[in-house]
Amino acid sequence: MALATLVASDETTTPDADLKVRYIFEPTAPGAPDQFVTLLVSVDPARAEVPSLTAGIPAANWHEREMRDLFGIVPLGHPDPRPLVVHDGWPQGVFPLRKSFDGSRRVSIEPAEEFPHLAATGEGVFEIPVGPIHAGIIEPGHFRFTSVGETVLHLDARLFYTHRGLEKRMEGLSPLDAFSIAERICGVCSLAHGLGYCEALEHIAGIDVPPRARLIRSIALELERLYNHVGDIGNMCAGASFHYGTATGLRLKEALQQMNERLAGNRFLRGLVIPGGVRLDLSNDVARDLNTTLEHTLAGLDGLMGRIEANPSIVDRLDDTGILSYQAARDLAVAGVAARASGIDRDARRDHPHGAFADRAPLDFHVVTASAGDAMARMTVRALEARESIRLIGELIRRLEPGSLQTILTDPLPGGRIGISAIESPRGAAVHWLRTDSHGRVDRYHLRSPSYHNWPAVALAGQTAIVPDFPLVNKSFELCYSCTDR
């Protein structure tokens, strides 16, 4: 079993009148049952403490720190007591996900000292601060290297500069209104997050999505994975200063995003998936254009990977750079490409079937893995997964049959119920947890994005590289700040 997510909630307004912590685990063996196991702990608000699990379950590290910052539930014995989500100057005793906190109020930030970080001293030891503002057009994150020469001794990553309080914003909304927020948590994973929220919501409502809608959902999900993967391969080429590869990746991604616009009316596939089904059908004309686009994408991807693999200087930059061992990936419950490149055979499309992968005649697809755990392995896994997505989209289109696109949800939805889903986004399994209140509105929503579990692995892998190679290590994971911070 591995820790899938941790959900804290303020249930002081319910008859229990306490705080709750749910530790949600999932089986990890390939072919294990599609299930989640929840350990529920009730916490007295007057003494909000629980024992820390981080020493035995390293994947709980960030979860417990976030729980303390946002709910004031202290993980006793946690090895890293520093704040995670709230930054310098956040007032003591203010917990923004407590029900008593007014999400519309502006909090006064107090003068504060610099964020505490691990300091190393000695002859030839240097600290190199990078960010949070970067030269490239990326979101803010601070990376503090401790190095001797170019060798990285330690890397401390600090995120949550773009925390928007989206989970607080969704409290009290109707589940249908809250959907538009869930879909906008992240731009490049907007369809995966929208689908994850919808499946959790549909679980609560107890409805079945029509077969044609499930197929269209999965077609769009594979398109989202595909444009991310080819773009990420191009970004890795940028980290290795291989500009032909950068340009080719961008060109392939652009063609796919133009295809997205034909399918959904926008480049990020927003608004295609809706609670109960899909908003738009896939016409025969669009399906033909999609097949043509996929043929060109496959040819372009094969040509790009051939040039990369035949270029010794690029391969040298990728091989043995940013190594994440199998055991470290297991300990941190790493998800997606990063996990599979380190030998972990996990994919939510198989392990928690969703969309058309949950049909009675399941899709047969290959879960790609590698064992090296380095940047080259992560690039190779991406390329093979992109090819698999192209094949899957063709199979999904062939399975399309006439039928309805949506099942209407009842309003209000059943109250006091919990829905949970796991969707294989381009970066790995995203776990969505949703609970309705007694009136059928959103009482608590929580997203554990794959980037959230993978960022600590970036810091660990960075310690196997030299400072100039860290951009390449970072791009090989290609994580999202936005759906980490929320």
Contents of the next structure:
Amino acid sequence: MALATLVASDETTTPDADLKVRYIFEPTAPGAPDQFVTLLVSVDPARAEVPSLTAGIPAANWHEREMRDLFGIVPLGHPDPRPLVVHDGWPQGVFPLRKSFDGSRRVSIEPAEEFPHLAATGEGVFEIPVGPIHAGIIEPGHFRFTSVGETVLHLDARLFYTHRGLEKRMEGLSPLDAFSIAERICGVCSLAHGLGYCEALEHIAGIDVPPRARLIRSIALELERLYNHVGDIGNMCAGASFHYGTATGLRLKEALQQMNERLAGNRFLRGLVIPGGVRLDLSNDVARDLNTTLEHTLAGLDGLMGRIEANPSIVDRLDDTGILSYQAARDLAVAGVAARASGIDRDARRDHPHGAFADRAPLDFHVVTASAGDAMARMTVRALEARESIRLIGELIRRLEPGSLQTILTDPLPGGRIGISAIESPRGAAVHWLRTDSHGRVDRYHLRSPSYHNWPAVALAGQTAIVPDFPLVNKSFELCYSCTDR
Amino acid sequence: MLRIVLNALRTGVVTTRYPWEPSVPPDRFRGAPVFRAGSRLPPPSVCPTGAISERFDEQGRHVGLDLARCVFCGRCAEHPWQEAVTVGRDFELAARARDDLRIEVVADAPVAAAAPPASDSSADLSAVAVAEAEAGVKAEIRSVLGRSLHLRHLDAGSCNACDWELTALLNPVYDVRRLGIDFVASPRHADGVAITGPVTRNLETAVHRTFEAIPDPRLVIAVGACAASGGMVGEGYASAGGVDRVLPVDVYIPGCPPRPEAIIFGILVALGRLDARRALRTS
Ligand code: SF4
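Any chance you could show the form predicted together with its partner chain after that form predicted on its own?
The next block holds the full complex; its first chain is the one shown before.
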């Protein structure tokens, strides 16, 4: 079993009158039954403490620090006492995800002491601070390298700069209004996160989405994976200073995002999915257009991968760079491309089937893995998965039968119920947890994005590379800050 | 190497002709909603971002639409409001003043023309005042910059969609360098800043410091609904609720996210090479 997510909640206003911590685990064997096992701990608000699991389960590290910052539940014996989510002189004893806290007001910024970065010391050791504002069009985060010459001794990543308080913001909203936020937690995972929220909600409502809508959802999910993977391969070329590759990746991605706009009216596929089904149909015209676009993408991708593989100077940059070992990936419960490139055979499309992957007629679908755990392995897994997505979209389009697009949701939703879903987003499995209040509104929503579990792995892999290779290592993981920070 | 050159030749020119030729968005594209005056317009509760407002006076019910807040979801044009609201195709929405993005129409009354924009909140009034007072400075910027612009990007807590659209401006299709626009690594090399996101509490200090590092005169462009108004995030314990809560904004670009052409339009507005949205465009 591996830690899938950890959800704290304030249920002091319910008859239980407590805080709760749910440790949610999932099996790790390839194709194991679609299960989540929840360990539920009731916490007395007057003595908000739980024993820390981090020493035994490293993947619990950030979860426990987040719970301490946002709920004031102290993980006793946690090895890292530093705050994670709240920065800059956040007032002592104020816990924004407690129900008694009014989240709609700004909290002033106080002068703060310098954040205690974990850094190595010694003769000839120096620190390199990078960020939070980077020298490019990138999301914000701070990286503190300690190095001797070019060799990285330690890398400490400090994130949560883009923490917007979205989980708090969704509380008390109608399920439909909260969906508009779920769809906007992350740009490049818009479809996946919107879909994950919907699946958790549909689980609570106890409804089945019509088959045609399920197929359209899965087609869009593969399209999201495809435009990301193709763009990410291009971005890795930027990390390795191969500009032809960068420009080609950007061009192929652009063509796919224009396709997104023709399909969904939005270049990030927003507005396509809706709780209960989909809002827009996949007409025959759009399907033909999609097929043609995919043919061009496949030809372009094959050409690009051919150029990369035939270019020893690129291959040399990627081989053995930023290695993530199988064991580290296991310990940190790493997800998605990064996990599969380190030999972990897990994919939520197979292991927690959703959309058309849950259909009775099974899809012929292959989970791609590699064993080296380096940047080259992550690039190869992406390229093979992109080809697999192209094939899958073709197959899903062939399966489309006329039918309805939406099932009407029960209004209001049943109160006090929990829904959970896992969606294989472009970055890996995202776990969504949703609980309704007694009026059927959102009481607590939590997203554990794949990036949340993968960031600590970037810091580890960064330590196996030299400082100038860090941008390449980082791009080979290609994680989101926004869906980590929320 | 030869293969790369041959491939590049085979691909040919993929760059758009925008802004010299108009960009026509696809059929399903959702641009600015168009409210029909005198019809049964939707109540504010329909809109997930609070872009729709209403007030009452002797003329009847006035329904307001704030394009800076709108995320172009199209919900207000769905059943049963499809008679009153249509999803428009207009995406060239960038404005110099926040109030130019507010539209108001009278509902349920036979009034054909749109009313002048409402200016109710004091924050917005000050934005207008700042805009007028600085008109001279802006003219100076334009003469100093010589119609070319180097921008620093600043992510102030975006969902990354606006950031990726800024990246797209540099791809072979949009290639904004052909227009004299580029993104630079250091704020000290920049003429202005393109800010995405609502300004989170955790980034507010960094936002101020970056802004201070840009030599005066400097332009501030708020890209996307979150930057322009707080958007879906709004104001809260972790968010300031829009760039103009912490910095003076020169140009607001609506969209969630704005498509690349909409951002190009906004940057050209900032440079004075195109006219900003001023007049109210209602049917
Ligand atoms: S299209 Fe804009 S105004 Fe209409 S409901 Fe959506 S966000 Fe609100």
